[in-house]
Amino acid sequence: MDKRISLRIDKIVEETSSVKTFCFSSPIDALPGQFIMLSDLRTGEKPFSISSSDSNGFSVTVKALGPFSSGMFAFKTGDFLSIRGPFGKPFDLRKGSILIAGGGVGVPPLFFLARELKKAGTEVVFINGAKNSDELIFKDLINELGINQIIMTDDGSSGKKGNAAEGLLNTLNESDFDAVYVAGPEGMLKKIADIKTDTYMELLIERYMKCAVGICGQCAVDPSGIRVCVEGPVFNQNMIRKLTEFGVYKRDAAGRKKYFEKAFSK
């Protein structure tokens, strides 16, 4: 759906003090890993991964990081937001034994993935990582899927002490899996992408997007020039390793390099 439509917010769920899920009753034809372009009808639009989608509607989960996402927290049930999408290449849903690892707001799109895998009868282990227990997202929803959830927190306040990348490496060393799916902060993704493993792996990455349909080239990545909005945002491990900018820098709205110490926020 390239055209823009305005939708009423039917429900808002406060996941943490800085994370909210916005729910819409209008269904869209979305697959796990895809994203929408969301506008507040005032200040522009930004891409957000889809955290749930079915015949009853869809949702996006937003963390207050920059002016745009923080401004969304002023919206209430009944207000309207505008969307385009869904866009992008989704996860390749594989069968067998699956390992999923998410950190922070990388968890919601992986919940969507885990739910679809569960529907297909796939065996899933889900590593849910956060800085501390207060920042854990979707813990109860993942438990409701009836899958094995491993909680990781940096400070050890819930589950095991450590981050999602450490949890993934430990789990891979303990068991065999047919595929691994990952989403989260780019520093975490970089560590996981560099893991030497023969297990098939896909990672969901983020880049600054404007058009979302591959025309403007804003989200093209070095040195391949592939467009995250079209050829991504999901890439396999082999492709990620070829991206020399990955884990080093992103580009802002003007195309300037922003190294991760100074990376932009939504």
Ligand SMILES: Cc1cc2nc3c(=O)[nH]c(=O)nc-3n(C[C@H](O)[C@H](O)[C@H](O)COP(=O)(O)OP(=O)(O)OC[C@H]3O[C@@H](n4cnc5c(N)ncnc54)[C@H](O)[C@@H]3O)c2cc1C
Given for the second form:
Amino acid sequence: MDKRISLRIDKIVEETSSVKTFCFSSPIDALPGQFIMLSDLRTGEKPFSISSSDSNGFSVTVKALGPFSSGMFAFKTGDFLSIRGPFGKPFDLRKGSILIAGGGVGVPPLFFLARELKKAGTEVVFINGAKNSDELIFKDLINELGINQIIMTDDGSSGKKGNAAEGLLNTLNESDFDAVYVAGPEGMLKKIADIKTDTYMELLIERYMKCAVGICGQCAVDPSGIRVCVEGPVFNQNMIRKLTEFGVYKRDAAGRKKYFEKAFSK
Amino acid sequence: MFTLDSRLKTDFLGSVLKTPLLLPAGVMGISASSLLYAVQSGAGIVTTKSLTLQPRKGHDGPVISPVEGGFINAMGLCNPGIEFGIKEISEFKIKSFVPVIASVFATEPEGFVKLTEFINDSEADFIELNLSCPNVSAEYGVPLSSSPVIVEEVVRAVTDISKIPVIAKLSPNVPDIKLLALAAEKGGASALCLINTLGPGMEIDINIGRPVLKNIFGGMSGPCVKPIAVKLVYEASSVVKIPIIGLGGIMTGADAVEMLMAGASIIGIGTGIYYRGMDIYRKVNNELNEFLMKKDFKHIDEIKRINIDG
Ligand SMILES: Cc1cc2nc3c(=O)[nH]c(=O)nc-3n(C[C@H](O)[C@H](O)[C@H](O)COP(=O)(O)OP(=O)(O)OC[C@H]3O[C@@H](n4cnc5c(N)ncnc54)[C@H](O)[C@@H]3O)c2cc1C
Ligand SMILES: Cc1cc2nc3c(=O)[nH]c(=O)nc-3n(C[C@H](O)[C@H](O)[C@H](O)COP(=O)(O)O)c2cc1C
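And the form predicted in complex with the ligand, for comparison with the form predicted on its own?
The complete assembly is shown below, putting the previous chain first.
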């Protein structure tokens, strides 16, 4: 955590046409929900959740969106990347029966979580949501864990038709769980955070990050000013509900409020 | 627990601070809520990020990198711009009585004057002129605080129109801090703030063969700069009568006492947040109280600038 290092990319896995996993064979001391700051020391430096970590090494899974993440797609095995971290508060691993729901690139950190829960002998149901079957990620890896995977796609091209939030609501209505863990786009998270439930719930959220060590204030959220890079990125449902900006706006690189285009339904 | 101990109550330019600990410019401070978080954590006075006339997204990353005993950073003066910034100050003022310093940055006197006009219409208690950012030299050349003549000119232009006391934030990266301190005082500054980040420095990644920071160079902060900060506050306070905000590498109550003994009136803590958490203000308040008790001091005022001739 005190050091920045540069590591060789040892393996690249193409998950979909727009998602790749970058594997490094040096171990780092990371827990599910934590993230690293990744850089080529050329284009920029951006936060990415750790998608697996054990004594052999770790990985991050990147979706090509803008300049930095698309630039990542040019990297080859053997290239070096700069890494700071791991940072942030990890998921609080509960015992009993666990429900996980991920959408898009919310799935990678949850895969790491599911693997750790499974190692601890916990029973896990994993709702894996994507736009369509082509964008579905980690389907095989999750199956290999030997857990119950429920696939949801917006267009029904794979699994059930619907989004991860709907899948979660149905599953919560059908059975009891001891804890729920969620990651994905803010619209999905907002719907889930608004669900009235007594079940313990944690959500992984994203805000614009720069220093990632809690001093620059970039990811401080309203109204309390707590920092997503230190006090988050994982928050429990009660804490999320207190964030007045959640689902409403987030700050850009200059610190201006940027309102989400679609107001999220209650 | 930090109790509202009157021993730490400090007068700063006519404002009463619960404690002499300050949140410096650019650390948190991007929004009302991040300023509030510092107050909740025990800071007695807070500073906004340095505001510019236009919004700035800052440099691309990496903007910061850990080095032995601190960090190098080149955020690139990211800020939402003065108009948005003063709204955040109002929002803060709805929720807190703690004094706010509005930090502003421009490249010439006219820019500072325009910014001051905005600040005059805001609820800020003080205005701080960032004359010393070392991280935008590629855009703007050497910081203004390299020249006593310019420092005096800018400070005078601002004090002429400012409705609130003016603080000059100086650079440590000068041959003689006394000349700059005197120039700011002569220009009409009510207080000085030093030090801004040191250097700047540079780090190269040997595997990638490139500078770590996107800006190539970055100012140093954290415990590694403290001896220089103490020296510069000591020197500046030997020549000016106005109060000094002393900062640079402060981590503990002992460091804060040392800064007071160097001649500071109040003490800033920035990078220390990384090492000891946001709670660092509460911790240092407690450590200051313990020091006062051990020394049988009734008030923090009893810690004086050292006198080595006596
Ligand atoms: C804690 C955390 C974990 C993340 N984990 C993953 C992950 O596992 N996989 C993945 O693909 N993406 C992840 N992201 C998102 C990833 O950081 C962005 O996709 C990436 O920064 C986009 O940069 P860009 O230059 O490619 O795109 P841009 O066009 O610059 O931005 C695209 C989107 O990414 C956001 N973004 C840009 N820069 C940052 C930044 N510095 N910090 C946060 N958000 C930013 C923008 O607000 C915008 O919504 C995570 C973000 C956070 C905060
Ligand atoms: C991430 C970061 C951003 C900073 N931004 C500003 C700024 O915008 N304006 C300014 O006057 N000083 C800025 N500074 C300098 C600090 O206010 C302070 O003077 C310096 O860091 C030394 O104190 P410290 O060692 O306690 O951090 C910044 C420092 C850091 C680490």
